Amino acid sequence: MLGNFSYCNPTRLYFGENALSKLNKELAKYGKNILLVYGGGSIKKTGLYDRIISILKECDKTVFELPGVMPNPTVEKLYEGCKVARENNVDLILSVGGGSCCDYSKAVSVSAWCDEDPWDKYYLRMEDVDNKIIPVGCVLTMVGTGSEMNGGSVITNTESKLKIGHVFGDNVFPKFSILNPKLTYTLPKYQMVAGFYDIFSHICEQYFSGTDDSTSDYIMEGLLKSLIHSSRIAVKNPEDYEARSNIMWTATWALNTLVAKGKTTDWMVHMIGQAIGAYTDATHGMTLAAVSLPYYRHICPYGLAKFKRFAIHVWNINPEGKSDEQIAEEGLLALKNWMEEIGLVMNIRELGVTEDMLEGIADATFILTGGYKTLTKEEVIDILKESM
C-alpha cells in the first residue's frame, strides 16, 4: 500500500510552439540583473540566442552572459558561475538549454551566496540549503533529465573522479521552465536517443522497486508504452511534432517527483552510469544505456513479479504456457531489441571504458538500498563487466 507522503511542485510550465512567448511575463516577476547560461553555442547557430537576447532587452534587463555549459558539468564551472552570479547580484538565472544547463544552473542558484565550498557542503555531506538561494528558469532545447520541474542537480568533480546528484527541495524548482518541442528539432541523432534512454532509465529507476499495488506503477507503464511508440516515429522523423511533443511530457512526468511517491525507488543504473561518466566524460544516457541489461538481469531473480509485469504490460508479452522467469527474460529481450533499434550504445567498451577502470568504477559508485537487491561492490564489477 502507499506510503505517507507530501507533495508539491511549484514549477510553472509553458508548453508548445508559443511557448517562448510567454517569458516576458516571467522575467517582469524579476529584478534587472539577469545571468544567462547556455552550453556550446547551438542556441545561436539556431537563432534563439537571439530571440531571447531581444526579448531581455524588451523587458529593460541587465544581461550577465555565462556560456561553455558542458554536458557533464564540472566543479571548476561551477565556482565560475558562482563567481559571476555573486559579484553582479544576479536576480534570476535563465538557462537556455538542456538537463545539464539546468542541473548547472539550479547548482549555481544554491551555491553563489554559501559561504563554504559548495562541492563539500552539498555534493559530499548532502546538506540542505540554509542561504540565499537565486531563482532558476529554463528554456529547454533538449529533452531526458526532467530538470526543467525538478530539485536535481549533477556536477562532476574530475579530479576526484566523482560524478554526484543532490536532490534539492522545492525551494530549488525552477520556478518556470519554457518547453517548445520544435526547439529539440536540431539536436543530432546520437544526443536525441541518448535522451530518449535516459527518461526511459528514469522511470525504470522508480518502476523496480516496491512489491505493492501502486498506482504510480500504472502511471508509469503508460509512461514507457508512450515513449517507446513515439521513439521510434521520432528517430525516421525527428521533425513529427506529434511524436517530439509527446516525448518532451513523458521527460517532464517521468522525473517531477510525481511518480516516485509512494515508492522507495531504485536508482543503481544511474548510480554506476555516473560513475561510468565520471571516468569518462561519456554521454550520460548512453553510459545508462550500456549498463541496464546487465543490471536488469542480475536483479531479475529478486523482483521477478516486477519483471514479469514489465513484460506483460509494457512490451505485449503473451504470458501463456511460460514461466515467470521465460516472461521476464522476453520483456528484457523486447528491451534489447528496441534499445539496439533506435540506435544507443549496448557496451561501456564503446564509450572509452577499459579493464582497468572497472575497480576505480565501482569504487566511484554509490551502493543506494531501494531497490530488489542492494549491491556489493563485487556484485558493482561483475555487472561492468558484463557490460564491456
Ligand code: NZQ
Second form
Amino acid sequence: MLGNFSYCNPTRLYFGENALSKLNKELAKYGKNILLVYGGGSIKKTGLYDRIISILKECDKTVFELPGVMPNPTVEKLYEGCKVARENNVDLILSVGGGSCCDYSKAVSVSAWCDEDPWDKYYLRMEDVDNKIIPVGCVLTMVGTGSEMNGGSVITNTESKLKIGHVFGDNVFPKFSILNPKLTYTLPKYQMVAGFYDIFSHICEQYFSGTDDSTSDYIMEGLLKSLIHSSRIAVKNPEDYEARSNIMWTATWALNTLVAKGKTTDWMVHMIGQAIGAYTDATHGMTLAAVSLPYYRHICPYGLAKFKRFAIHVWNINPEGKSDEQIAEEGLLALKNWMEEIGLVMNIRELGVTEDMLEGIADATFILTGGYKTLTKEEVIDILKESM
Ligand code: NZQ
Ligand code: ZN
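Next block: the form predicted together with the named molecule, after the form predicted alone:
Every component of the complex follows; first up is the chain already shown.
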C-alpha cells in the first residue's frame, strides 16, 4: 500500500542538443555575481568552458571561478568554496560538470552563510538549513547521480574517513539544469559505464524494499530495461544519440525523488560503496558495482519474491519448471553477465581495498533499516570479503 507523501520537484530542466541556448534566459533571473564551479579541467579541454564564459559575458555577469572540484568532493574544498561565495556576495552558483560539481555547489549553497561548521551541522548532525541559501544552476556533463534534479549532496571527510550524503529539501534542488546528451560524449569509457551502474543502483536501492504492489516498481522495471538496452548500444557506439539521451533521461528519473514516493527504500549498496569511497577515493559507480552482487546474494533469501520478480520482469527469465530460488539466481546471473559485458569493476581489490581496511570500512558504513535484512557489522564484513 502506498504511504502518504507530498511531492514537489522545483528543478526546471532543459533537455536536448540545443539546451545550452536556454542558459541566458535562466541567468537573467539572477543578480550579477556568478560563482562558476567546475572540476579538474575536462570542460576546458572540451571547449565548454569557453562557451559558458561567452554566455556569461553576453549576459553582463561578473564571474568568480571556483575550479578544481574533485570526484568525491572534500570538506576542505567546501570550506574554500564558502569563503569565495561569501566574500564575493554570490547571487548564483553555476555548476558545470558531473555529480561532484553539482553536489559540491549545493553544499556551498547552504554552507556559505552558515554560522556553524557545515560538516558538523549538515553531514554529522543532519540538520535542516536555517540560513540564506544561494541558488544553484547546473550544466551537466556526466550522467549518473541524478544530482541535477535532487537535493542530494555527498561530501567526504578524508581525515575522519567518512563519506556522507545529506538529502536537502526542495529549496536546495538546482533551480535549473541543462541536459545536453552530447556534452557527455567526451567521458572516458570508465566514467561512462560507472555512471550507468550508478543509475542502475539508484533504481535497485528503491526497488529492493517492501513487499507491496507499488506503481513505482513498474516504473522502475521500465527504467531498468531502458537502461540495460541503451547501455549495450552506448558501449559499442558512445556517440549514439538515442542511447545516450535515453540514458541521461533515465538517470534523472532514477533519482529525482519520484519513484521513492510512498514506498520504503534500501540504500545499503550506497552505504557500503560510500565507505569504500572514503577509504580509497574510488569512482562512485564502481564502488557500487563491486559490492552489489555479494550484497544481493546475501539478502536474496529475505526478499525472495522481489528477486524472482526482478528476474522475470527485468531480465526476462523464463520461470517455467524452476524454483523461486533458481529463478532469482538466474536473474542475478543475468545481472552479472550484463555488468561484465559493459565493463564494470567487479571486485573491491581492483579499487584499492586491502584486507587491513575491511574493519574500518565496515565501521564507516551506516546501517540503514529499509532493506530486506538489517545488516550487522559482521555481515558487512562478510559482504566486503565476498567482494574482494
Ligand atoms: O573534474 P573533471 O575534469 O571535469 O573530470 C570529471 C571527473 O574526473 C570527468 N568528467 C565529467 N564530465 C566529463 C568528464 N570528462 C570528460 N568529459 C566530460 N563530459 O568525470 C570524472 C567524474 O566526475 P564526477 O562529477 O565525480 O562523477 P559523478 O557524476 O559520478 O559524481 C560522483 C559524485 O556524486 C555523488 C558521489 O558520491 C560522488 O561524490 N553522488 C551524488 C548523488 C546525489 N546528489 O543524489 C547520489 C549518488 O549516489 C552519488 O552518491
Ligand atoms: Zn549513486
